[in-house]
Amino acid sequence: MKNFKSLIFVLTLIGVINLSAQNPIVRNQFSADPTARVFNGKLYVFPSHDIAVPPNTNLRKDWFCMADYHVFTSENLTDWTDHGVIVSQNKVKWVDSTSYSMWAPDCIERNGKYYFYFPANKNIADANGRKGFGIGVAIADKPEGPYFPQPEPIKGVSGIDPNVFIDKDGQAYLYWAMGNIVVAKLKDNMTELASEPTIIANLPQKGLKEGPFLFERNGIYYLTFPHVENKIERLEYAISDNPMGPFKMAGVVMDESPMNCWTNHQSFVQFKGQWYLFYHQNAYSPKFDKNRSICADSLFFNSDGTIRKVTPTLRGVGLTKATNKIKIDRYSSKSDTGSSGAFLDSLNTFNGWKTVLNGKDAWVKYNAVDFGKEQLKSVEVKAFSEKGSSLQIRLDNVDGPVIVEVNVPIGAAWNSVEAKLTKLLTGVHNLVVMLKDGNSIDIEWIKFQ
């Protein structure tokens, strides 16, 4: 296990870790606070990186611990590449490298340069004797780096969760949080303020609010942010006809996490004609919500420009190749009884989940499987059933045609079982995996060939 982890570390550094994902989209490390951007026709996600508290430090064991940033890319929202660390706390001159406080970042392109904005605790006090959080900028010629941090944080800014927006007239704006949400114009060099910071009014006054992310669509400026209305954060938004406001509260984008994650953090992006919401939950760490994982779901607007509320899904977005190992535990929907998911290994949650079907006709549905143009002829299922069991795979819905029946033999160990399809498949289909008899079965994946 130690050698395997070392190999993963080395491969990550040289940028060859490939992740095939549903939700969460990053499946080999904790990640949070995702900013999604489209550069050169490819989707980039810049998240923060939760880690365990290092030994021999005075850090709180029950708090956030973040030392660096990775960048992830995808061309299809299904296959993701980790390009490794782009900025770390021990390589930024002004950052207290013992603070592990590299929280939510952002990145934006201007004139062929890429500007990465990040908050961290300062190592030198200001003229008023305060250290606190500064916001720094690292600059690169390519969105995946290498990034070169500026020697000082942005003057006049004290806070966290930077977000940058460039309007159609070329004016850039910096948003950040520290008790309130604040905005200021940026100079063309993207590293200095061009106006005095202004607190954005008309936002909720009670409860924590942070993590601003502003985007524009059809002349409407959407200011989105997490807010603690009750006990944990939900995603809310306000609208305006000007990037500096005044804003008017407009609604909730996503309710409080069903996993009871105290924080959430969002970004919105249009990619290949579809809008998406990126956010985080604590799927890999259900008992400790300071270890989070980023997710993505489709986003839609009403005719009046308001945002339709997004419900978190396991399936997420993007097509899944039928010839991949399809993790049906990331189902789109399931039967009311007899179907559930569980960790394969509760001590190593990055191993993922399994699907458990227990009861006649229990089922899970997995959407958007791409069979391509070749006629695939069989399916392989990795599963076990102590009493033996029989599965059906149906097309499109619970009442859809059966394309294969798979008999899993008696045994307490995992088996890979193959069966021939009764129908040769091409194109994109939704699949339903249904338990034909009542004997309990655990399924790790299915794969067509």
Ligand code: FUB
Second form
Amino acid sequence: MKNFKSLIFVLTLIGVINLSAQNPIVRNQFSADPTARVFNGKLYVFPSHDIAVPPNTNLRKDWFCMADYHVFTSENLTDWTDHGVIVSQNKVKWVDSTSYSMWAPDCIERNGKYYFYFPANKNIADANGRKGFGIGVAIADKPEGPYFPQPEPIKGVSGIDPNVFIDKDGQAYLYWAMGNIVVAKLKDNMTELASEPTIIANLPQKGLKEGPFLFERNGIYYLTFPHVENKIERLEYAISDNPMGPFKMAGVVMDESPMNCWTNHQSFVQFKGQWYLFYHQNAYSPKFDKNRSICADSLFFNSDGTIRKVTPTLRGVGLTKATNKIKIDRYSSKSDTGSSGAFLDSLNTFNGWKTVLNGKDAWVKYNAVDFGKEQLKSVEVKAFSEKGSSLQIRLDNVDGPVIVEVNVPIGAAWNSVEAKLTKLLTGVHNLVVMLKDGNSIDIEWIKFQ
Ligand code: FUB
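Here we have the form predicted on its own; I need the corresponding form predicted in complex with beta-L-arabinofuranose (FUB).
Every component of the complex follows; first up is the chain already shown.
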């Protein structure tokens, strides 16, 4: 037991520990600006890492504070592993290690090497006397690292939010943001520009644009970027038949954040046949939108190649194992009245949420629960109900068959209640958790065995 505890401690220290599925994906630290890539059949996410402003610094309390980068992986979009820090501000020669300015990164593979691109404030002025943001490259033999940063940032580039695209003919392009979106060709060594930077034309002129991410599908080059059309950023895209343009505006991929997060930042990836949009919101920090959390949702194209707008979900992507503690507060849908989610502890939001069902027929629906091959026989529910109450779990939808009724005894303390299923379950199912009578119930999780 002691050895097991030390193993968990060590794994936590180096960051190799499984995280949960659902949105947000990363549940023990802030994460933002996710770039998702598929390397060797595995999904890798390279986000930036928001932290609280360290004490005894002169840093702005109302601004981004970012000192390093982690990488996260998943083979099934359900289980995620944090591989720990790959690049940090105090290990890069050219970076001002007091600036906490490691903003949105990217990573790409070329000829068996992995190139990690990141912006940060420079500690030395360039030939024109400018410090500001440079973009650096760190190189690794494996996507998890170790990454070795180049001693200098890329010459001729000042700006943020690097994104690299390699076309079918092998030509690599670097995109970045500096008020406008800029593109230049990269040399084969991936660390030097091969052409003069060009501002991409025909994009909206009014309102900030940043965070370019370019991908190609069926011969269409999609240049996607956050843009402030109104008050905060939304995700937009333009299309072209050439990675350098000219581009034509094509629409909105995601509207402004319902949580009022000022920024958003996107990447698009196809994994095991399905397209996904990775983005961020401020789910764990509703009052301070510079502490963000990455999310993923499925993405679909129309037959003419245009992108269908994505609505952010709590449920996210990937199957949830029935034998795990299922946080149904990450529901797929809910009744119009009587159902809500709330933080378990608003002072420690990483503890997550609970579901509150209050009012006759209040329900939440939770999709894609994997009961596996073993026949599961019972459910355990962590809940409380001050007046005592009971809930039903139904299959598929609100009118679907009841698979179990759970009585939650009177009491204001969290309780674990078990009940037998009316039928043995295997395979993947959508579940509806519904209040049977009118007394309110708070639910932390449900779990099958
Ligand atoms: O994370 C810092 C900055 O906020 C990024 O570089 C921008 O894209 C925005 O998300």
